[in-house]
Amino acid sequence: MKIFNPHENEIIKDVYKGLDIPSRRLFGKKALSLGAISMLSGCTLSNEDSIEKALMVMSRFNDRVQGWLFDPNKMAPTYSEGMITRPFPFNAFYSEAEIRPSPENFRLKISGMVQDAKDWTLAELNAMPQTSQITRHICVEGWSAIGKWGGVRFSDFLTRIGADTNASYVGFRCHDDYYTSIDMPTALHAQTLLTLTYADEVLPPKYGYPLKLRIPTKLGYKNPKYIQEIFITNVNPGGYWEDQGYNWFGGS
């Protein structure tokens, strides 16, 4: 694969800076000229469909760039207790009044390329070694907040279930019909956390009870809440927002 260097060419550098804008149409109109898209994607921009196809080509290009730039050994910044955002914001594509927490008989389904595909209870997850982090959540909408999250290091959990760490993707299906997926290097990152608590208390419903994935190296939409199923696969499962045009890699 050709290595992308954002300093090689002014047009490509402009593309690279603009690719994290969530709306593909806004991305096309404000971050790029049509000539630049046409040149870099090889598409003839004669109508709305061809523009959408070109923008998708550029979005996938950005995913590859971010994947190449990602350093699995580089840690996201951590903060002191005094820097926590209070209250930590609630954010979702539905209102807080519409939250539907998972039932008390919760079971986490495990599937795909794993050796042990049994369901997991909250008690079993809480019995695993726990860790915590105070990290910044960065939303694609432009705001950020610092919070304290606790739970199981996700790499430890993947080891416990015998996940094939040579697989490409980890997918998530959630109680609120949300879904997303991440690359395996991010899944194995030391700060990627299967979250069970917030501020040393049981994870509140508005933050994803009973189970959330916390990834401080990615934007907020890559941090699924109300997780019901985790699966390992070599086929990119996409995601709720990603399938509507957001960048799949979603690095912060």
Ligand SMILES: Nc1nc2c(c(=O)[nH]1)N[C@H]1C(S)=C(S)[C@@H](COP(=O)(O)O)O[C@H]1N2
The other form holds:
Amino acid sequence: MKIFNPHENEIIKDVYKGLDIPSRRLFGKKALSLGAISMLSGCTLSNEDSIEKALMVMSRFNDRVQGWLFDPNKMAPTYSEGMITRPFPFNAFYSEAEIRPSPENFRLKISGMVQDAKDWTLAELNAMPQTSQITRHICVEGWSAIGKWGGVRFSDFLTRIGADTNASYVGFRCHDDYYTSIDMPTALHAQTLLTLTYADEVLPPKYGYPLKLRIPTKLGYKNPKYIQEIFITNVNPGGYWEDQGYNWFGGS
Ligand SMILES: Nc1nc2c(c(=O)[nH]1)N[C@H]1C(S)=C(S)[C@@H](COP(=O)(O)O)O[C@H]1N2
Ligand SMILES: [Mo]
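For comparison with the form predicted on its own, produce the structure of the form predicted in complex with this ligand.
Full complex below, order starting with the chain above.
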């Protein structure tokens, strides 16, 4: 199992630096001795397996620290049209040739702690006030790219469905069986966008048609494409990569 460690990734290190997040202190592998990790995590570090378990506990601990550090008013950098990466990369847990078509008669499902759990059509989503932004997407696999995404500010959408914003998590289920979840402060961040377009065109299949959540304050794997269902919950829904050891908070 691969434990996500930002020390191993130069781009992420730079981003953490740029955002003034003391990742060096938070991600204890270098700053903390194995003894200290063992004490903090309550795991005996006798073999590789237990070391991985301990690092997993530390990653959970990091989720809390990162949650405290998250500044809802701090914006991710934005860029000019001329800085957009062309072509923008495709990435998923399968190859581009294996992209599955969106189900016909798409309806976005809403569930959990909301007042109005009615389904949404794309036309209804397009009728809401739209905004767009040019931001950098960062993938832990070691690449980053600048793109332009447009759609509905997610906080507007959450207000519209009467989401309980005192709940802890927003979860996402996707038509390719991907899933992920985010904390409520990130969901309400002004740059978090329920995305309907890429480069001013209807979101193409490779970038997540019909719906993607674009979160420029978080790493690529926290940006679900092909969204089918959004739910509000107090139980951490985890995620496809997060459940395999990637840090759950996954961002600034
Ligand atoms: N539904 C779905 N969403 C997903 C993924 C996926 O495999 N399936 N991969 C994630 C990862 S790791 C990255 S880097 C980005 C890639 O988005 P892009 O294809 O628009 O570059 O999508 C994220 N969201
Ligand atoms: Mo990624």
